[in-house]
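There is one chain below, alone, in structure tokens, taken in the form predicted alone.
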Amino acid sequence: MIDKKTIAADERLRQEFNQWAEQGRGEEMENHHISITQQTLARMELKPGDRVLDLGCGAGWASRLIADAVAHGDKPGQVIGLDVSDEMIRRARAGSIAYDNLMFVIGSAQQIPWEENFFDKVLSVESFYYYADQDRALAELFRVLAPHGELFILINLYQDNPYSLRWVEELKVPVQARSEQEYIQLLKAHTFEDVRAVRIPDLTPTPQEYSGKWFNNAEELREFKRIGALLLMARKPGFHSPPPGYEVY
């Protein structure tokens, strides 16, 4: 069962991100990141009849791209977005009217609310280093994914990209800050295989003038951008997880 403590840690999560929905500040998380979704959703290689969840997936923008990816052929894909903020997922629902095979719910990263080995390919884009318990994040993705599932986990914030440290004292909940090489140890030793890390640049263009509160210079985002978000990308074996020892849903 997940601890109090974790428990704790999604509650704040969950009153922090339903705040950024009031905002619209989950509708704006396309235009800041687009570019480095949509190459990482060419390199997930979606097809047809693919099985996906988008885990933190905030007012659903990059569900949708997802469900678009797998809706086509005989036999259409399934999409689950997952959030802990039940007012981003409010959002993300009313935003998806059109789609059959897109569904929301709320819940947490680190109890996923649905059955074992059933993810084809998992996308988390710019939330898994908000996850308190990581370990445990990753133990219930391997969980859900089917064996030979791929995991796709997208994030900016990292020790290697030195600009986005400035988010981490400004930010009001608590956040991971690991390298790629602690990231990559992280994934192997919770089995996944073919575990391997690339940056991935942000293409949109950067004004000649600079005048937001994260960077001194448009020289610097530029470089913030080149330096680029980081993708890890690992596979869970031919392995199907047993239930767990408490309930899901």
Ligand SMILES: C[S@@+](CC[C@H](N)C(=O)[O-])C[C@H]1O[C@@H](n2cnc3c(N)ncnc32)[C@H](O)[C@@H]1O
Contents of the next structure:
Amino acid sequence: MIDKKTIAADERLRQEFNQWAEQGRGEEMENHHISITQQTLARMELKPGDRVLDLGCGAGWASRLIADAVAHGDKPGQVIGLDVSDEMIRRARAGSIAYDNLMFVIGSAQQIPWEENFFDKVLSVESFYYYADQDRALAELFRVLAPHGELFILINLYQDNPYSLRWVEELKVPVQARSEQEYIQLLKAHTFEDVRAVRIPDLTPTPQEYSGKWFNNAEELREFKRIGALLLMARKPGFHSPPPGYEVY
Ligand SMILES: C[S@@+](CC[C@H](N)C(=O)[O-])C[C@H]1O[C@@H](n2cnc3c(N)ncnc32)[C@H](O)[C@@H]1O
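The structure above corresponds to the form predicted alone; please provide the structure of the form predicted in complex with the named molecule.
Following is the full complex, with the preceding chain placed first.
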């Protein structure tokens, strides 16, 4: 069962991201995340027929890219976009009417409303550090992934990119700022296999002048983008391995 503290944290996230959605920030995030997401999609090697979860899908732009990539073939793939913010999901649905292999669902990463052993691949873009109980989210991801299914968690906010740590105080909701090594240990503790991490630089051009609130000048923004996002990759074992908590005698 999901505990009361996590339910309360999710409610706070729902309210915060509903506001983001109402301000049009769901759609805007495509510009900020497209470069690192495209590089991640290339590593996912999506193919027609794949069943894919976009966890923390926001306004659904990445879900649509995935839906295009898995659509064609004898058996069209299916994409589920899941988000805790009902307003993000409303907008994702409104922007995806033309798609018949894409469904958007309201729900929490810590209680994924889907059956076990289903997804071939999971992508999560700039969402994982918001989860109050990352352990529980990983247990849920392990459950819903198919045997040999692959997990791709992409985050800009992590301990090893000092510029991103400024957001910890500025964001209106609590976030986790673990290091690459801590995330690797966490994934291994959840018995994922083939656990790897790479850095994904943001390849978009940086303007000469920066006037936003997150960086002191354009040079800092350039450095933040050069250090890049953290992409965590892992695979659920096949049926030959025992699930967590079971021993083979
Ligand atoms: C920074 S936005 C990124 C959205 C989208 N992936 C993108 O790149 O445009 C983070 C998203 O994660 C969602 N989120 C935060 N906590 C969540 C949770 N516990 N379960 C599901 N989604 C969550 C938010 O509602 C928000 O839409």
